[in-house]
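Next up is one chain by itself, shown in structure tokens, the form predicted alone.
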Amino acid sequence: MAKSLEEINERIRDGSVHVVTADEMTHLVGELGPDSAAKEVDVVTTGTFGAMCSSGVWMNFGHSDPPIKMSKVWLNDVEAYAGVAAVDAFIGVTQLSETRGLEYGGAHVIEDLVARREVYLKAVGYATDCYPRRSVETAITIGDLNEATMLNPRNAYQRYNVATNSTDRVLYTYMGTLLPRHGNATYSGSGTLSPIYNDPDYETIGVGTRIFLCGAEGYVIGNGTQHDPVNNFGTLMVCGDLKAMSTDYLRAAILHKYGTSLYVGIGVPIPVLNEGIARKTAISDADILTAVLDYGVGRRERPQLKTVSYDELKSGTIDLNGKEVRTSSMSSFFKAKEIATELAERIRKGTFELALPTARLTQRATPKPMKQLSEAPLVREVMLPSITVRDAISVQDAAKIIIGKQVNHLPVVSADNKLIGIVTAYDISKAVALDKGDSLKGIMTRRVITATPDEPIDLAARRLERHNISALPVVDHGNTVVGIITSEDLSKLLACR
């Protein structure tokens, strides 16, 4: 049994179309089987609503009088890219404000425009005979723009890996805040409502497919960047008219101590042309598997701890080596369902017809890592030997070691050589000035920020900056001190790169 897209569109026009959401289709196929479900259902609607950092907007501001050829543009102090024409610019959602930092970015500018709020525009350029003006400042709303086109290079990931953190420190990532010692696990994607998982072979999703994009009609214009269908990490490149969008389905977000992102609502209709498509749209959360990765390891290839299903993730906890770990989603299942339902209603009302792709998306791509002329050095390649002391020695003896060995940091170790603290030359000087001659137990810092030998020095440098400290003891997996790395050493090294 097969149907054509034109037959389905004719049913949309005459009001006889049968539309269900993807989660409803799962149950329907389970009850009727794929053959009967294919006969009964014409369209399956999908939806996803999550942080999609790879998003942005092209804008045309119109010409000023006298005209200006913009070379740099700022919107509410967020820089937009202006190197394409006189008064066109692209603003990306993760670009940060030059005055408000992590609290405001390109995503907020886009939301402000969609919300019809006024945005402050500042631009500079170089004078030419046809563009004599050098600067302009004004206030605009979305209605003042000639065009505002959302063009998102990578959206609607087929699925996401799960992020957790094995270290003893909090990590702030694009997957949210990860608590120490596997204190939580975060994930994203809409599971059974995922657009691509309902058409994994790209039979109906391709170049030219009409979609729901943030409340407006949009289109798939190609596969997204980092498209990896081989490993079920497909992505879509999409575009649509920002002026027709709604803040109901587009919201700026701040990922704590990481940066800004934009929550983008996407819904893709899947025409049920045959039994095979019906079978694929019956996928359930239990069928969708993904990997739990340790984000405490700062490398591209992170350790995989286990494989879990979206059904397990949505239960609220997963088991990691006998420990019950709480899970939380970076996406909104409520909004994803709302999007799929809204799209279904528009199709039933005859206001949204379907379009088959003019070209198929590739099913063989897999992204490559960046080509690097040299590898980033690891901590073990630049760390120095460390002099360690026991906590029972006196402040005066520690002072003699610091002076005699000309060091500024002394890791403190236990009888079995495990790291238990650290003292600095400042700690010793302060203790001597206050006549505290007792052991180091009373003055050492017990919560020590450390590094490991096999992590990149960039991560160690980030840790020094974030905690405002001057050295990191380097420890092995048994918490034995194997070296030390200081801010002075790193500064010299990074300055040479």
The other form holds:
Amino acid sequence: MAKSLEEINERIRDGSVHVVTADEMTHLVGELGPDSAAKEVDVVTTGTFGAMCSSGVWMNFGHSDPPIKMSKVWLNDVEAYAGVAAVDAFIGVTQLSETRGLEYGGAHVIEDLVARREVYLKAVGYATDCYPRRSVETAITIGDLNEATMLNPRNAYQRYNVATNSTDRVLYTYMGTLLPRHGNATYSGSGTLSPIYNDPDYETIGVGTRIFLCGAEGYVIGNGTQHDPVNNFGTLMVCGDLKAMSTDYLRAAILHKYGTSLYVGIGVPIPVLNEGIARKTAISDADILTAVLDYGVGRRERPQLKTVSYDELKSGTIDLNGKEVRTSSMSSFFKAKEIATELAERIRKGTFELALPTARLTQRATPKPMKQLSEAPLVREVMLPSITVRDAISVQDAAKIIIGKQVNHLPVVSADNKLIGIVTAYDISKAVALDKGDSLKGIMTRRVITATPDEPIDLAARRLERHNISALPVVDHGNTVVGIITSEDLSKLLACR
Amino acid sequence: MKIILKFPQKIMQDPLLADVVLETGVRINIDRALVDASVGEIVIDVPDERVEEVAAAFRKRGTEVRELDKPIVFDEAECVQCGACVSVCPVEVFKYNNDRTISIDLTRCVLCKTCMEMCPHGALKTAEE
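Having gone through the form predicted alone, I am curious about the other one (the form predicted in complex with the partner chain); can you provide its structure?
Everything in the complex follows now, all chains and molecules, and the chain you saw is the first one.
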């Protein structure tokens, strides 16, 4: 049996509509079967509440007197994009404050506006005959803006990868703090409540679908950027009126040593038009699978360790190579459910009607990697041959090699040519000054930071910077020294790019 | 009860914990220890009824002693119940409830502060902040 959207809206108007949240629908279809569930239920509400970095707000400030054509504009020292008409600008959530850095960003400006707090505006422009003013400074609240329209290029990811870290150090990522040696795993997305997973064929979610956006009524205006329906990584582009939003469903966030983002609350109602839609809205956490990736590898393609379901993730631990690894959600299931429940309530009360899409979203797209004119050079292409020494040689002999070969670093190797340490010109000078050590054994650094031949030089450069050192011996899989890469050589190379 | 000990640099090399254990006979559990060039800081767990005795023994040796009764302060208004804190805490202070809210047992906290960095919403702070 089939229902029309108009019939459902009629039931919303006369108060007879039957609405359930997506997790309730999973149980209902399990009990009644999709056919009866489709007869019984008119609307299924979904929800998600998590960090959505591709978000921001278009604002119109009104004209000053004399008028200015803003070419650069800052709100609380966070720059907004002003390369449009005179007093329009877009503030993105990850743009950082020029004075407070990682502590405050575009997301915080947006939260401050929604919370009715005053925001300091500064703008500069070049004078023209029609816009003679060169700069303006003022304080505004959201009520002073003509329009404040949230427009988010990529929201509501259908699902997301799980992040973990195989390395020996803590990583600070957009998926939060990742502890060394797979010390934890973090994930995101709302599983059974995921908007797109409840309408995976985009039968009701399309251009013009009315949604709940941070407490306000909003709309889907297209597929999101990087939309990847083929691999179940669909995304939505959405917009809504910031003035009607609430900080209950919109929160600025700081990801430690990474940057700022905005937690966006989205609820999408799915009209149960037929049995097929009812069956799809029955999706459960156990049905939704996602990959565990190693964020310890700083490349575009991160190694996939295994596949897990949202059910397993929500159990609190996942198994990685026999180790029980604790999991954290970066998005909030509790708030996602709150949003789905609030949306259901608004539909029941007759204050939220459904809208059918005016155009379908593509189901065939998949994103391409960046076209690069040249591949990032690999360590092997820029490394230099390394002079190595044995640990038994005297400090004086090492000094002679350093002077004779004009190098600053001497990797120390064992009899079978494996790397066991490193000495620098400084170590040698210090040993001489302190009259210490006949052999290198006593003065060499044993925990050597290294590079591998097949990694991009950017990774080696970041490692040098992080450890505040000036060279990395390059070793193969067998820990044999095959070369050396120094910060001096790298900075020359990077300066050319 | 957990107490936090701060050692000035000049006594950092002394085997203070061993001395106090031998003197008092109390079985002390070390929850967390941080020692760098300028300061030593150790969080220990001591049976409630022996806390005063142990604290006195440390103070006598020049150690600063403070009860760790309210280690981390939780700001409920900022929390969105995501649970980012759950997996980074070494002593399982945070747990998901069935309704996916977070329950917090601060008596377990050893003040490692990892959760404070992890929390995207600044909902976890130290008492001083």
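Positions refer to the first chain, counted from 1. Here the structure is a predicted model, which is why all the values come from computation and not from measurement. Here, rigid core means the biggest group of C-alpha atoms that superpose within 1.5 Å across both forms.
Domain rotation between the two forms, with the chain taken as two rigid parts and C-alpha atoms superposed, amounts to 12 degrees for the smaller part.
Fit the two forms on the rigid core and the C-alpha of Ala392 turns out 8.6 Å off between the two forms.
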